[in-house]
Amino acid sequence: MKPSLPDAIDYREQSPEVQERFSRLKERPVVLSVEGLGKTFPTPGGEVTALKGVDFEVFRREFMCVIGPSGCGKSTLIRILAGLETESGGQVLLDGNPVAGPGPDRGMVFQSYTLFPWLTVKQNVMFGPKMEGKSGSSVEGEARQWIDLVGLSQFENSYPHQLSGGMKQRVAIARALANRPRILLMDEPFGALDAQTRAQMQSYLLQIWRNLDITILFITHDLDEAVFLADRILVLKANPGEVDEIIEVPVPRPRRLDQSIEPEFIATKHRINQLIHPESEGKEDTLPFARMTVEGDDVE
């Protein structure tokens, strides 16, 4: 039976343990600061504003998810943070320094599999440090450490076409971490995976995050994924993309898959859905089909 939203639970209610966790989080240094960020694109019909006045901070070792309706500028935002797009206004600061172009201080994992198909797992992970001018046995040794961290040591000499989708994304995470970035940026990295592999990858990612000094900003369109992974969730509005709300997730850590039926989880998910789909509250979408069955031949 699908769980219903408990009337007595508010997503802002937090246990003393959760309150203490957020208090400690906000005492940490700010790693990423986004100030008045805007982005416009020229089109034949005039300028289109993708992002407008976006402000938020991400603290050291925080796991922040970004979610919003289609067209809210999630991917544009993360590409600007990665230095792959330039902003039209505002600024992005990493450890207080302006972001100008890509750099090893930011690791990036995309939804699509971006491994070099002609390189082995180990060679893919070694690629970044080599581009930074490192060489020798130390680079190979470090690559093996990252490969071991994502649980793929027995596949270090395999090629991407020999790996499953989940394994490819684990290699992509190891490759992004090999440069020891200050922040890991992830653009719907599990969106192309089946449900079972996706849940497994979420668990792997939390284990990696728990054991490394790494901050994560994670783009997703999946409400359950956002609530399961995040400390805080940045919800964007669409047209243009603006900050709607930043939600402190009241679900205790460490997270477990069975927490998805607990009141705090359900209430938080319900609040996100209210923000993303306010007009659909209590309504069902209907399709403009004419009836094409025999009268009385009903299925419900």
The other form holds:
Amino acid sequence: MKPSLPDAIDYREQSPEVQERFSRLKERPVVLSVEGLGKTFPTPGGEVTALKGVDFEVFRREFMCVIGPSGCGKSTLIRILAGLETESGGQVLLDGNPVAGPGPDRGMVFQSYTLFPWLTVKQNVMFGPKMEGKSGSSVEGEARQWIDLVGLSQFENSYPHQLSGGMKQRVAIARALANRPRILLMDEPFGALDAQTRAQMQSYLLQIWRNLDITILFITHDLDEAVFLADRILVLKANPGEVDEIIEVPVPRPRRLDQSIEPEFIATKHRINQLIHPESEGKEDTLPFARMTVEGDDVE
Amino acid sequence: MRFSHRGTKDSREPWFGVRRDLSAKRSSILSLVSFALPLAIWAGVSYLPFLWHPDIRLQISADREDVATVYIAGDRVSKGFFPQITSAVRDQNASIEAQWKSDDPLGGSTESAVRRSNKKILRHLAPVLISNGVIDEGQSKDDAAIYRAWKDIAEGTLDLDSPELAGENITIVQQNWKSMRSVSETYDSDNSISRPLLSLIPQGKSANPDYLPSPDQVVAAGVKIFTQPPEGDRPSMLQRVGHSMRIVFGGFFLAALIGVPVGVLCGTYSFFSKLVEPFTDFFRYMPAPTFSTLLVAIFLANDAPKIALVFVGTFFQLVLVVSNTTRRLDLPLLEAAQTLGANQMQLLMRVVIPGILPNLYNDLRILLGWAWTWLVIAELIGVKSGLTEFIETQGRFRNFDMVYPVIILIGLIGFFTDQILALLRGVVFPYTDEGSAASANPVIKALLFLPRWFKDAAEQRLPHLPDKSTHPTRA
Ligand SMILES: Nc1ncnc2c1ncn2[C@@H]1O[C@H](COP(=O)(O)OP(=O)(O)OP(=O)(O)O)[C@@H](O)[C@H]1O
Ligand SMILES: [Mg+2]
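Having seen the form predicted on its own, could you give me the form predicted in complex with its partner chain?
Full complex below, order starting with the chain above.
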């Protein structure tokens, strides 16, 4: 996956339509604003700095991906945004108000399956509204709509253990959306799925995003996924987790799978790869292998 | 990781494969064998005389002059010891025969003493006569009938076959009869024989010790103790079972009633965990039976101290097990609930409690088994009661055949309670993996059918219920 096409273009070059989209996006109000966010974990071996001076903004109805090497603090970042972890410095503003603790205004979809096993699909989706004190019957109809939206109406009375991984994550999305959050936080939600299901889930997610008033912050470690989904990609670097670059994806919308071979797609991927693996630039990954086969019995 | 064997021929599947499941058929065969095997071993040891049988069960008693220990018919002596008794009796007979020929036929004894011992010798035949059906069980001291039997055997008109009399004993009967006939043809209490008689040589059959009765003896005893009305105001067996179950379940439910909430709180809040668990952890190492005298002093007589003992033996364990189960609840579930807007109380009531229920159910099942183990000690403290009192009493009389049915019964009650609870788990928690397995289980199907049948029957009796399927549904 090393794009080194002769006619490679600069990932910063944007077509007029894409430029136009970005200028419109940036006119939108800021939903989430992260200012100088830092996080240190006390460990027996001293303090670990997971995040340091992270600054960025997410606009209303933007789809933003966060990518970075393993252990750079992606999960830590999203957990602070969700209120599941407290920051050590800086602040997080949602619609201009500081965030403290978890709340239904920020929906979260986890990588691990977190549906409540004792509730049916419908009851899972109704969980959030019921926590607000709404009665079961009043939220049931709406819950059905959300289940319809993720295409699982046949399964509304099934229990989670009867669903496949992809279906579980769709229910988790419906459950998070049922609270009508301002922003949907997703931490590698498709990480455990196989490639085909994953591609299908990506296109489902884009459809949902397009048709709802929802802002999405999506963590992934998959370059293709990030470029395929995002308006902008926040690249984090490790030790400590700092913002490396915020990339504006030059691939026009609506996105299609066959765009992945277009030059702007490849150029963007190439750039991210450079940022994440700077040392591997221009080098082949070789293992220190001695020959273990008979002379002449070659496969290449 | 388990390998599935679906779609393969059973006969080609190995019986032994590392972590491979056996087919349903093979599994049930093995489950049957797991019960059949111990039963077969028990039956084998009981009924095959060449297996073990270290004792001789006496059919003719072995009491001798000058020996304090008296072995009567039915007693067991070890195979090593038996020849010593028989040869001692033979020696004794030889010296009596010598006396007959000497000038002191009484051997220095008084006439009345000889009469007494003769009477005993005659009665030694009684157990053999009873088992041969010659006389009734009640006639073991009917000297006239026994006297007649001596005569009949000596004259060859009565042949014993179960058990047979050994040849040397028939000779002894004939020799004795000669002496007896010279005094009287029939029993005459005023004119009993004063010439010393020969003792019958002890006879017996190889047998197991009395602490291992055979299956048929245990079954017979079981039938007997459950059908026979109790003596006097003693409780019947069924009442005893009820009493024992009250103590176990009483102690257990009390422990669960208090222990489950405490355990859930400990598993949910560090505050309670740190406040309660260290002491609980310490307390559970003090064996419950050590508190028995205290409990009797506090709760006095009757069942209260017994239930308290089961409680003490179960409660502390239960708190720790439940708190541990609560802590094992998937943390992401709690986090997900928080991001969905659940507050602290809702987390506890809507996530923690429903989330741990299936595991809690299993914990309680295991702890109920634990509670059963305290039964015997509980029933021994204060006033002995229930099944244990029966076992104790019968055991003291070495009526071990009576003891076994009760021990087995306790095992069966515990086993079946647990099996039923295990089956029900799938019904109560349809969202677990067992839940889906349970809906395929024929027993469960039958159980589930009943409430549905009642519901259907009830609905049919109602005049007209609107059919749900005709309701307008969403487009
Ligand atoms: N509770 C914790 N205590 C101590 N250190 C932690 C804790 N949580 C995270 N860390 C550290 O913070 C850093 C960032 O972790 P984080 O899980 O956010 O990484 P990530 O980018 O999500 O990685 P991945 O791609 O593998 O999911 C890591 O070095 C990790 O060891
Ligand atoms: Mg992570």
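Rigid core: the largest C-alpha set superposing within 1.5 Å between the two forms. Nothing here was measured: the structure is a model prediction, and the numbers come from that model. Positions refer to the first chain, counted from 1.
After superposing the rigid core, the C-alpha of R24 moves by less than 2 Å between the two forms.
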